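Consider the single chain below, provided in C-alpha cells and representing the form predicted on its own.
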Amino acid sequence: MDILITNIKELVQVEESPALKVAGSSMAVLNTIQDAWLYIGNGRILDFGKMPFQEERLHEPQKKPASASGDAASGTHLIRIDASGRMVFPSFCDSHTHLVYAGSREIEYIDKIRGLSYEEIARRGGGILNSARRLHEASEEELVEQALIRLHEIMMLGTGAVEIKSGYGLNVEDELKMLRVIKRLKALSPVMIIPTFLGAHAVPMEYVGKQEEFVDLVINEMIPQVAAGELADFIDVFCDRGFFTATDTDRILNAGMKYGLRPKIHANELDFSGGIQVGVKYNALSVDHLEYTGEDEIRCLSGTETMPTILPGAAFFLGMDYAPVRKMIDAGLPVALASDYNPGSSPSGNMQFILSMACIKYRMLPAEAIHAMTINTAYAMGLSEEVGSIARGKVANVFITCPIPAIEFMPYAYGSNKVETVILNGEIIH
C-alpha cells in the first residue's frame, strides 16, 4: 500500500541530509515545507516536496524501492489523503517508560498529597516495590492485555516508538516474565517498541541491608539469562539516593557491557548521585531524569554519545524542582525528553502535554522541544537512523493533525489532542 498525502498545510522536520541527533542552538532550527506532499511507499518516507504534486512522480522507478509491487499509477495499491488546514509530524519517541506494569498505585498519589516523599513512600514498601508485589501475581496474559491498551492509548496520542523496561520483577523469574511479555508486544503492537533490562529497580526488602548480595543476583543471575533470551537491548539502573550507589551502578553496567547491553541509565533524580559520571564512564546511550545537574556535570556530558534525557512528567507529579534544561542546551548539549510512563511517579505517555510542559516549565522554544521528543528520543533508543524525522528512506511514522494555525498550537493547546490520523509503518492505523 502506497500513501500520498497532499495539500500539507506545513511538513515538519524535514531532513535532506538525516542528522543522528540535534544539540544546542540547532535545536532551535525546525526544517519545514509549506504547502506540501509526502509520498509512502512499502513502508518507508519515498518523497516529499512543495505542492502542486505531479502526477508523473508515480511513474519515475527510482522514488519506488526494487522490492515494491503493483502499479502506484494506476492506483490500484495508492491511497489519496487531502490534508488541508492540517500538519504532518513525525511520530513521538518516546526513549522511557516503565509501561508493562499490573495495576494503578493511586492510594500512594493520596499519600503524596498529605506530604510524603518518594522515598518514604518507598521505605513503607511503597512505590517501586508495590509494583513489584502485583505484577509477582498477575499473569502474562493479564500483563499483556493491560500493556495493549497503553500502547493503544499512545499511539492514538502520535508515539511511533517507545522503549519499555522491566524492573518491576526484582526477582529473576518475574524480571524474565516483564521482558517476555515485552517481547510479545513487540508481535502485537505497530508501535516500534525496544526492551531495556531494569533489574537494578530497587532492592527488596528481603536484601535490605544486604544490597551488595542483591548486585550480586542481577550480575550473577538476571544478565546472563536475559542474555540468552536475547530479551533486551539496553541495561538500566537507577543510580540514586537511596537506591543504587555508584559503585553498585559501576559494577552492573560493566557487567551487562560484556554481554552486549549497552547502558541506559537512571540518574540524579533525588540527588547528586554520580550517576551521571558513571553514564558517560560505560558510554551510556541516555542518562535519564537529571533533575540534580550542575557544571561539572554538564562539562562531563559535553562532547559525549550520551543524550541528557529529562522526564518532566515525573517532575511534575512529584513536585520536584525542573532539571535544567536552558542550561545544557546553552552549553552546546543535545536534550531529549520522554514521559517516564509508570504507574507511580509518572502515569501518563502523553506526548503531547510533555511537549507542553517542555515550553511551559522548561522554557523550551517549540523547535526545541519537538527535536527534543522526536529525533533526539530516537538516538536514545538508537533509532534515530530509521525513525524521528521526515527524510527519504526512514520508516513511514508519521501523524496527521486536525486543523491547527501553527506549529505552536501544538504545545499551547496542551489540554486537547491534536493528532487526527496516525501512520505507522507506512500503515494507516487510525
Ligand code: NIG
The other form holds:
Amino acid sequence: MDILITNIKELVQVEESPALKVAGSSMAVLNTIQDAWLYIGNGRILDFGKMPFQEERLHEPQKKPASASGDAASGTHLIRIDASGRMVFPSFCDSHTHLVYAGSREIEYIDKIRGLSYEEIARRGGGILNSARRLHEASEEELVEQALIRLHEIMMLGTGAVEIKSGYGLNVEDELKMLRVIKRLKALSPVMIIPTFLGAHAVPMEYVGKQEEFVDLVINEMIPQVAAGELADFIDVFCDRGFFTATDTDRILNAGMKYGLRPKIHANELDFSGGIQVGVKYNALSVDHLEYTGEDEIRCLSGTETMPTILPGAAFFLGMDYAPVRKMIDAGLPVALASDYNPGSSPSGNMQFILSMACIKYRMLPAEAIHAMTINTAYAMGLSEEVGSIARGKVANVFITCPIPAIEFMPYAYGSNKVETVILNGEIIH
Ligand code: NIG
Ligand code: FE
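To test you: the structure above is the form predicted on its own. What is the structure of the form predicted in complex with the ligand?
Let's see the whole complex now, leading with the same chain.
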C-alpha cells in the first residue's frame, strides 16, 4: 500500500540531510514546507515536495518517488489523502516510560494532596514497592492486556516510538517477567518499542540496610540473565537521594557495559546525586529528569554523546521545581522531552500535553520543544536514523492534525487531542 498525502498546509520538521540530534540554538530552527505533498511506500517516507504533485510521476518510472511499488504506478493500491487545512508531523518519540505496570496508585495521589512527599510515600512502602507487589501478583497476560490499552492511548495521541522500562520486578523472576511482557508488546503493537532493564529502581524491603547485597543481585543475577535472553537494549538505575547512590550506579553500569548494555539513567530528580556525572562517565545515551542541574552538570554534559532528557510530567505531578532547560539550551546542549508515563509520578503518556508544558513551564519555543520530542528522543532510543523527522528513507511514522491555524497552535491549545490521522510503518492505523 502506498499513500499520497496532498495539500498539506504545512509539512513539519523536514530534513534534507538528516541529523542524529539537534542542539543549542539550532533547536529553534524548524524546517517546514508549506502547501506540501508527502509520498509513502514500502512503509517508508519515499519523497515529499511543494504542491502541485505532478501526477505523471506515478506513471513515469523515472519520475516516480524512488522505489515506489509497481502497484502504485498503476494506481491500484495508492491511497490518496487530501490534507487541506491540516499539518503533517513526524510521530512523537517517547524515550522514557514505565508503561508496563499493574493497577494504579490514586490512593497515594490523595496522600500527596494531603502533603506527603514522593520520598515519604516510598519510605512507608508505597510508591515503587507498592507497584512491585501488584506486579508480582499479576499474570503476564494481565500485564500485556493493561499495557496494550496504554499503548493504544498514546498511539492515538501521536506517539510512534516508545521506550519501556522494567523496574517493578525488584527480583530476578519478576524483572524477567516484565521484560518478557515488553517483548510480547513489541510483536503486538505497531508502535516501535525499545526495552530497558531497570533492575535498580528501588531497594526492596527485605534489603533495607543491606542495599549493597541488592546491588550484587542486580549485577550477578539479573544482568547476566537479561543479557542471555536478549531482553533489553539499555540499562537504567534510579540514581538519586533515598534510592541508589552514585557508587551503586557506577558498579551497575560497569557490569552492564560488559554485557553490551548502554546506560540510560534516572538522575538528579531529587538532589544533586552525581547521577549526571556517572552517566556521562559510562557514555550514557541519556540522563533523565535533571531537576537538580547546576553549572557543573551542564559543563559535564557539554560535548558528550549523552542526551539530557527532561520529564515535565513528573515535575508537574510531584510539584517539583522545573529543570533549567533554558540554561541547558543556551549553553549549547541538546534537550529531549519524554513523558515518564508511570503510575507514581506521571500517570499520563500524552506527549501533546508534554509539548504544552515544555513551552509554558520551561519557556521552550514550540520549535525547540518539537525537536526535543521527536528527533532528540529518537536519538535517546538509538533510533534517530529510523524515525524522528520527515526525511527520505525513514520509517513512515507520521500523524495528520485536525485543521489548525499554525504550528504553535499545537502547544497553545493544551488539553485537547489535535491528532486526527495516525500512520505508522506506512499503514493508516486510524
Ligand atoms: O521516573 N524516578 C523513578 N521512577 C519513576 C517513578 C516510578 C514510580 O513512582 O512508580 C520516575 O519518576
Ligand atoms: Fe522514570
